[in-house]
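Take a look at this single chain in structure tokens; it is the form predicted alone.
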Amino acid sequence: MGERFERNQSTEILLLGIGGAGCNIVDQVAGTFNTKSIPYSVDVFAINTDRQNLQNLENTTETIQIGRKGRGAGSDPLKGRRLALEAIARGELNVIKHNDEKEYDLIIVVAGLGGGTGTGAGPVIVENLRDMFPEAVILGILIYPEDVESGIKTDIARQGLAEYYRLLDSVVVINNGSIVNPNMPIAEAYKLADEYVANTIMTILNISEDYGKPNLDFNDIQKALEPPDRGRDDNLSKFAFISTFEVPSANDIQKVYELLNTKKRHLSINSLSGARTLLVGFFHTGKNLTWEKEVAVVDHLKKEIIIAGRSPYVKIGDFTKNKDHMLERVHISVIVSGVKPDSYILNALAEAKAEQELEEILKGFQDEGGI
């Protein structure tokens, strides 16, 4: 059974890394869970064609090798796809279901774009997960390659992005190029993607498993991340913004606006304008942060969203129980669904000939112009 972190609630979550980048990142995130003694139940799996990569993971106890030789996919997405289909036909992914016929509520898939396994095998695996867990919401956290890797790798990444987008319920894209400072040591640069994925996952876990007054819970997250209703929603974008910000004290609450703009750039978001859903959770001791300051933050977010003339569904959570260890610190968790992606994402979909998906996304933001 995969690495499991227990909690008292009944929501079941699967964290799944696919390919070298995805496996390495979920392994580091699982290590973070262990370090912080996270009281949540999350099953962590790693799937790869590269046997050596799987053998070197330190925190993920459940690994699945696709391709009997374990030599990787050679950056060939067609080979990765073929190996995934063969593994599924042999029933090698059925271990995810477990003997107790587990039913996950949320599946978080982490993969790098531009290689053979994460890009080629990944979408096939997502389709299989959809068959195994038809009621689950599937969120993809995808790592887009840096500009320096442009060429064949970028072409593969574009096609992979389009395929994932069609299959996932919600998508977060981490722009690897924007988060890496060229003067940063390589070891630190590799950790940044880990941190962004961990931040995204912990945002979801903290909101869904804590109890606040007023409260946010997993049902609110599920509503935000489930696919848009084509018959009801004008905005059909599946792209989401998910992040938690930390400020030193309630007096520094204004800093969240600057942090928000930085995170939008790193998470490939052009703007929040026209978004469908806004969830905001405030985590603090309850002794310093006032309701007035919380409302100011929510109003700031709402103003950016309603520029397009549509009002989002908004819900606030205030979490102060057992938070004395936070002292004066304040954490602000934000989930926004139906956001406008950065222009490079739209261009990538256009290059991948994902015309229908691109048309649906842009339709929701037509008042702001095209790509």
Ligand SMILES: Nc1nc2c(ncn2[C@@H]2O[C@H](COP(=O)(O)OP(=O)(O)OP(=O)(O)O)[C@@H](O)[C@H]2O)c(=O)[nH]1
Second form
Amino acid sequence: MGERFERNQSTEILLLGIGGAGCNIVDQVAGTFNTKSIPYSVDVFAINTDRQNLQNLENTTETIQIGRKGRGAGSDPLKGRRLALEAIARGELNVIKHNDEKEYDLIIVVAGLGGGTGTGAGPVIVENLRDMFPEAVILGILIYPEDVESGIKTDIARQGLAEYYRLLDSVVVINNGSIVNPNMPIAEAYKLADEYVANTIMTILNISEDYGKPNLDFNDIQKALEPPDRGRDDNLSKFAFISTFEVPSANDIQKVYELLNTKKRHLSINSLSGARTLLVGFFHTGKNLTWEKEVAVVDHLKKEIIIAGRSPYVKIGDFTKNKDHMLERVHISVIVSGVKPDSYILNALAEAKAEQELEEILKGFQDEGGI
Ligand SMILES: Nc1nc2c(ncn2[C@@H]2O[C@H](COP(=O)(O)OP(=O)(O)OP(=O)(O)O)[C@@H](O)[C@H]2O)c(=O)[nH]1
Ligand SMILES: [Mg+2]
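Complement to the form predicted alone: the form predicted together with the ligand:
Every component of the complex follows; first up is the chain already shown.
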């Protein structure tokens, strides 16, 4: 019944990798659950057209091969799409529903853009998940290919991004390109990008799992990542910033501000301005982190968010950990929804903006001095 990390609570999370990049990354994240024996209530699934990739996963027992041949989709998103539709028609994805027993609250989909499976099969699978789990919030963590890969790849990625964007509730885009350093072997650059994905996932899981005073919990996250309400919100952006920062001690807390800019770049975010929701969780050993220091961090983030007098919904959590490995370190988890993405993303969406929904969103960014 899947790679299940259970805990005595009612929140159900599905972590799903699609295509080579997505499957490898969720497998690595599942590996950290094993080694740290963190009892999350998370089911991990890997879906790919590539049998070899699925057979090489070390920590994910629940795999779904789509397409009989098992040889990948050859960087052809139309083929990926067709194979996914056939698998759905044959009911091969129903195993995710566990005989109708499952009602996931949050689904996290991880996929690399630019190939055939993550790009072509992925959106069709998201649509199917939406039918299976109408109550779930679906967050996509998508990896955008670096420019050094061929132009065809980035064309495919652009189209795929727009398709995913329409279907997901919230989107995080990791930019392989901004992480790649020309002096670095590509595998190393991928590893760095993979850490960004893992960090994003763990930010959500840690906040959901730990109990703080004041507390931030899964409901806060779910509310932040729900799709914007077009009746109520001016800002219809589905892009989110989700990350955990680490500083050596409470006295270095202002290091967060430097790290923030790098993280924004790697997460394809131009600015936090106009965001709808700001959640900040502080994880520390309880010795030196004063309320004043916490408020200073939150104020710094708020300053970047507030535009034209529009303030975000803000909530703070404080989690005291009695874990030796934390030493004096402080982890600061930040979730901001409704952020403004980098222009390469807006351009990608603009190219595919046949959908009215996308037009409205792009218009929103233009009103803010957008693209
Ligand atoms: N960060 C990271 N990026 C990856 C990794 N593998 C591939 N990518 C990126 O993700 C994009 C899509 O690659 P894959 O996920 O291998 O493609 P796929 O979805 O399996 O597609 P097909 O193999 O054509 O069926 C690539 O263009 C790379 O930019 C990885 O392990 N880590
Ligand atoms: Mg592949």
